[in-house]
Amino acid sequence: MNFDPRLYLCTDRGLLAGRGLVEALEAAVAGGVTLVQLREKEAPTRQFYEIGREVRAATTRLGVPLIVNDRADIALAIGADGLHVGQSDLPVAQARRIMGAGAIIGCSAKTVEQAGEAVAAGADYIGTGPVFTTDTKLDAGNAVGLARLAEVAAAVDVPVVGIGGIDQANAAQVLRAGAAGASVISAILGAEDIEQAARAVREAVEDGLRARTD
């Protein structure tokens, strides 16, 4: 399935305010959203493969990728296109050796050094963040800004994705920053129209990417 970083969904179920998560999807990518992250970092094992067998098979009849958030075992077992991986989880080669070589394997990274280790290791691309301050993800830490996220897509000759805090207001900043993408959880799941979130934040991500090449 094809790899378009640009609008890059993480979940989170707490935002949903009761609405289904396979519902949500639905409206996000029609909305725009090209990639889906299924993060559940509270779900025990069994409810976490039941729902990710739900989502992969909504992501297959959506046509857009699945990756799981650090658990390589349920990646595995629900068949999603990749895995993502912390500078405190699964080592990016280990990833990628339990994985495939055909998966998609991309890791957090706060600084180039990072970044580059992550690369060499066989990471397809690179979450960098957060961004701006988020309250989506409390053990994001400090924000990073958007000098350190141009410096590390400068970098590295792989896609990066700025993570963190990222909205329709900004989302444009990221890509004009050197982006590939722009990771979103709360400016997308937590709105009252999932859809019309979705495809505000992608106009804005179009808007960065043209103002690269004027």
Contents of the next structure:
2 protein chains.
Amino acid sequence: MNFDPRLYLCTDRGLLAGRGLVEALEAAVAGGVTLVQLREKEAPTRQFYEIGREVRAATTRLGVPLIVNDRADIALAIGADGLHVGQSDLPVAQARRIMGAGAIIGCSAKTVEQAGEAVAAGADYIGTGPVFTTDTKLDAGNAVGLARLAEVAAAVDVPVVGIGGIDQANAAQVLRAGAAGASVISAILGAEDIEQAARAVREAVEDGLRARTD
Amino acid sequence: MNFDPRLYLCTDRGLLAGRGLVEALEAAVAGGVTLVQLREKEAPTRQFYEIGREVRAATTRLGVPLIVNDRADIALAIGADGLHVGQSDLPVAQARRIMGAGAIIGCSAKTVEQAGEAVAAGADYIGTGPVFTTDTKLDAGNAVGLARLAEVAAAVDVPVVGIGGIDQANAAQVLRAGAAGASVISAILGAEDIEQAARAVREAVEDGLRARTD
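Could the form predicted together with another copy of the chain be given as well, to go with the form predicted on its own?
Time for the whole complex; same chain goes first.
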């Protein structure tokens, strides 16, 4: 259940412009991604499972934990390290029960109240956002901002990861606000050079962490 | 893992015209439904889970087993008796592994080959169809017919349930072809009087069983 949330990549195959997901993950991890979340909102179960098996093999080879978005059945079937649930997914307590004590359970929370409930129910980390406005998750709603992220990070005793609109230009602010990591989608997977893009965001994350401890 | 597949109701909330699902199931079981499959192809996970909890409570109260379509996570979260997988869902072996030895695992199979593979992988029953043409499952493809149903039922040593376009007028033929049960959606849930419609199909099922043993 040990995991490093500093640079948390959420997948979106729609951004890959024909490039393979495994190749994209290899480049992203080479550039400094520490944690991967497999997110498939449209795929039928069998296709999600088949993609998941490939991603599981790749992340094991690359030495980064793999977390599945929403679907505990897929997470169990592919032997993922954890499950991430949003407020429209399974309750955290059910996610924990199904996945087992050793799994990493994450939960999206826009407010201190949601975050507190998730942690009380057994969440190992919280994802808060959108920190900045973003077009990647069209259903993600209006940005909650850095102040809310700081508020959530101060309120709970598990790592809080900022998500939404994070790129190399603003990632340091996310860490300075108290987040333990930055969750990134398009700034990495939408880049022409995925490894270089991941490296740039990772450097910004490290800058933010240093600024906090200085 | 004991179950009576004679009249197997698959849910479709779109047919209920404002009536509650639990009330519809109560009427259907009063009319002779022996097994219920909860099928939700559009609902987000949390909504599927909430509906599933209500349906689990109702089927327990009514004394009929509850099987969830496709989603092992929902089946585990609500404590369903089993899982039904199609050819685009999890493989049967994974369904069995996730759900455990005591669960009822069903699999859709259009051919003897698919049915044989499913049984070898651990399926407790097979659903074969569409036996007749149907509009309920728009993605179900062309009817396979009674001859194919008979062929599958003769080839495997688990119960085979016919599905697709079955109503009180043709249900007896399904049993006479060798099926252990009839799976019905719209002929029951689309009826004005659900209990009476279920009773009519159940009587046709019993007629078909009697004709086979005479």
